[in-house]
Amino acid sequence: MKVEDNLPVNPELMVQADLCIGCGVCVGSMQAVGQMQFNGQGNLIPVNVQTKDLRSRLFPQLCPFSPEAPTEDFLSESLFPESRQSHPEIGRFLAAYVGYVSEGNFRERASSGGMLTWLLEELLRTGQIDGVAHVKACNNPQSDGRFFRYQTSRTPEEIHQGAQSRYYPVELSQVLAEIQRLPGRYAVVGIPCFIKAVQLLRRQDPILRERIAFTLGLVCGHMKSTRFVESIAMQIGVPLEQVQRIDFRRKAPHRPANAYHFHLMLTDGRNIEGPWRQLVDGDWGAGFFMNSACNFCDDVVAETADASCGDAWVEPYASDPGGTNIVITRSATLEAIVRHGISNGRLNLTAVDGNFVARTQAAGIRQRREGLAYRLTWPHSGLRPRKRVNPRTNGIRLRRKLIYRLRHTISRWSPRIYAAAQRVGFPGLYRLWAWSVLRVYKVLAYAGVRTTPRKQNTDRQNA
């Protein structure tokens, strides 16, 4: 581990340091005195955290990206002893499916195969949990003050208002005080670096680790700040104030699965929808909004998961419009749960190896550990991050090395200049810039690839 000039691993320093992600696990945990607010980029980050008690100390060892917090590949070990297969880029699995859910309206009403929402009814069904911690749309966003937050399921129809993607931050600190308050066996649903947290959090709270029974992870890209929604709504004319609800994925019967489409439900009840191509943040490779940790991050599939649920981006998969899933499985239990499920033709589901699911998510991996090795040898000032990746230059090409710098500053930038443009009065600034970048970006990451409009927007395995 290193911690430049020994600072004291806690909340406001690992913000400092851009290294928080948001997570919520300090101010829920340790019997934490805090809250969680929204930033001026539109992140949330922890408040006055302070803690009743001297656990406070176990602080460095809970958050997900401090340098002192044990490795993915630390805590996958000691989780899933009977997983025997490993990977260098996916970690440790029992067993890796490809396809989707044929029975009922799972795949129909997911954002890609239907695998997670499936998973996670089967466990209720079957009695091995009694609620869900997952992210749910929240039903009245302006009094509320978010479109999104961890909510409690408890229930069939409950777990299915969880489907679908939800590209917003949010943090786990009301579910986690929630799951200590109510006895049961729960799962926790989540990207990468909060199953992390929730792994972290087990470790040491003996309540939660007999409580969150099993955790589900997402392949995630990266995490976005508030202010892509505001964004959307800028771009097509429509006060934020006006919008009920947004989907980010809206499937149609004609379009592929990687052609983005968003959708928006209006207080007066009108509904937009467009496809992300359309947008000049609508590139996700770009980076648009991209949280700051997340460059720091070396974990795309959600290696400490008990199961992880992403989307094949490989053809003929990318291109088909009802969505296919990656699945890795990593605990027995849930690997019984999907053969049983294959068996009686449930599933629709195809075993692969590590190799073919490493592909399906190309463009993720190379930004996480070729572009993380290049980004760990810039200067850093404060807390520095320890990764299972070694700083390097060498090996990596001068066009990848300009596409990372170029993301990083995408990222970095636009949720500043977003800001700006808005207390100027002069949306189109944001626009301008945005549209320049991009331009940039594009001509650097798909040189030389034909890019189509049905590829257009998530082309995930050259950028």
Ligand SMILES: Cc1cc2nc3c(=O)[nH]c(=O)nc-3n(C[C@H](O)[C@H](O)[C@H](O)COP(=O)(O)OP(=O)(O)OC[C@H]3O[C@@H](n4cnc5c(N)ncnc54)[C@H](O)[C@@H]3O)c2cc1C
The other form holds:
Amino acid sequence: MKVEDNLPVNPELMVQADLCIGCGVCVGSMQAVGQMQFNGQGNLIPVNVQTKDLRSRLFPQLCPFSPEAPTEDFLSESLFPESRQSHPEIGRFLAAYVGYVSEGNFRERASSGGMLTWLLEELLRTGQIDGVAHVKACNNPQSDGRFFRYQTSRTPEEIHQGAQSRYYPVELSQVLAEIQRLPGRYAVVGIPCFIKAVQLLRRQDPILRERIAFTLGLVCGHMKSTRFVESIAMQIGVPLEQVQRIDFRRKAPHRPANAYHFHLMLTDGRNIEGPWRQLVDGDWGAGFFMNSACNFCDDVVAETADASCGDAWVEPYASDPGGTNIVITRSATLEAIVRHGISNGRLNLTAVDGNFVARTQAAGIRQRREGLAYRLTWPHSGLRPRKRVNPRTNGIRLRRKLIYRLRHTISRWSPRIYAAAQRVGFPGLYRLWAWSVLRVYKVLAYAGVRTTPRKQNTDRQNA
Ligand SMILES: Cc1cc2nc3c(=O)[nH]c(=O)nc-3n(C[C@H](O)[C@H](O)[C@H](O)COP(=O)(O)OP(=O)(O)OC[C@H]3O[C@@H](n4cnc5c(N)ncnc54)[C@H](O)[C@@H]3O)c2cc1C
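Compare with the form predicted alone: the form predicted in complex with the ligand:
Next comes the full complex, this chain leading.
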């Protein structure tokens, strides 16, 4: 355990140390009173968390970035004893696949191959769950004060409406309270740190241990703040109040899956669509608006989830306009569901090994292994995270160090400069700054890499 100066681990100190991802588990746990609120950078943080004994006893074991919480290795070993395969970058697993859902319109409506939604619906259809906690669009974002939030779905139609990836801050406190209130068996969907938080909470809370019967993970590059949506609206010249709905990844038959297009539906009925690559902050690898806690993440594929789904970011899959998943199974139940789906032709999946999965996430793994090792050598005030990666600078090339430095600078300053530009009434200031740092980032990350639109994601894997 590495806790600087024996500081007690509590929510305020986690926020101060830039280690709070805003998952809301501290607020959602039974003993806590408090709220999750947006801070000035557009990230969710806990405020007024008063607890009976949580602060002193439970919290350090609940928070996914707490230096005192068990690691993903420890958790997955106890959760999935039947998962005998192990890979240094994707953890323990039973089996892995590449492909998509071939039945219905799952693939069409999803961000990738539709596997996550299909698995949820299959769990519901076979009576293994009564509800799903996942992230859906808010019907009235203006009164809700946000575009997305965790919600529960209890019918196939409701689950289907939740398809698609939301690169937007969300938190679990309200759905956890609902699961505590309403008996039943639930599946919870989340990015890796959220799933870890849920597993940590399940260890502490027997009711949630029983009711959260399944966890489904999303492979994750990083989490963005609300400023990303604000910036998209600003760049296309639309007041945020006029945005009714946003899809981050709109598919089209002629477009490679990795050429992301956003789609905004406005309150006056207009629809506006555009490519991420035209945004000054649309290069995922540059880290614009990345949550600071992501700098301390070492779990790319949600190693503590019963099954994880991501995108197959290698050719020929990355160029396939339909979208293609990688799927990792860890629990025997999920593995049996997947096998059954393959054998009756509902899923078009091919078995792959751990190295294939790791190749599809090469850039994310580099950032969370080599990059993390390097970042851990930097001075850090307050609580220090405990990671499965050791600090080191040796063997890391200068160009890579510069990329990690610049990415960190971009993630730290993009929300601040965005907010400052808005405050002084000159949004162009942010655009100018973002455009300039992006130019430098591209030189560092892609110099010497041949770039074509169809290879956009191969480039991303070089970043
Ligand atoms: C912040 C973020 C970063 C990601 N980074 C990567 C990456 O680097 N590499 C990669 O391969 N894949 C990444 N993914 C996952 C990828 O975008 C797809 O979600 C995944 O491939 C599943 O696709 P699908 O077609 O099977 O899912 P779909 O069938 O579209 O279903 C997605 C499900 O996830 C739920 N959901 C969406 N957003 C969230 C959220 N923020 N939190 C919890 N649940 C949510 C939806 O409600 C829905 O149930 C990321 C996802 C997110 C949210």
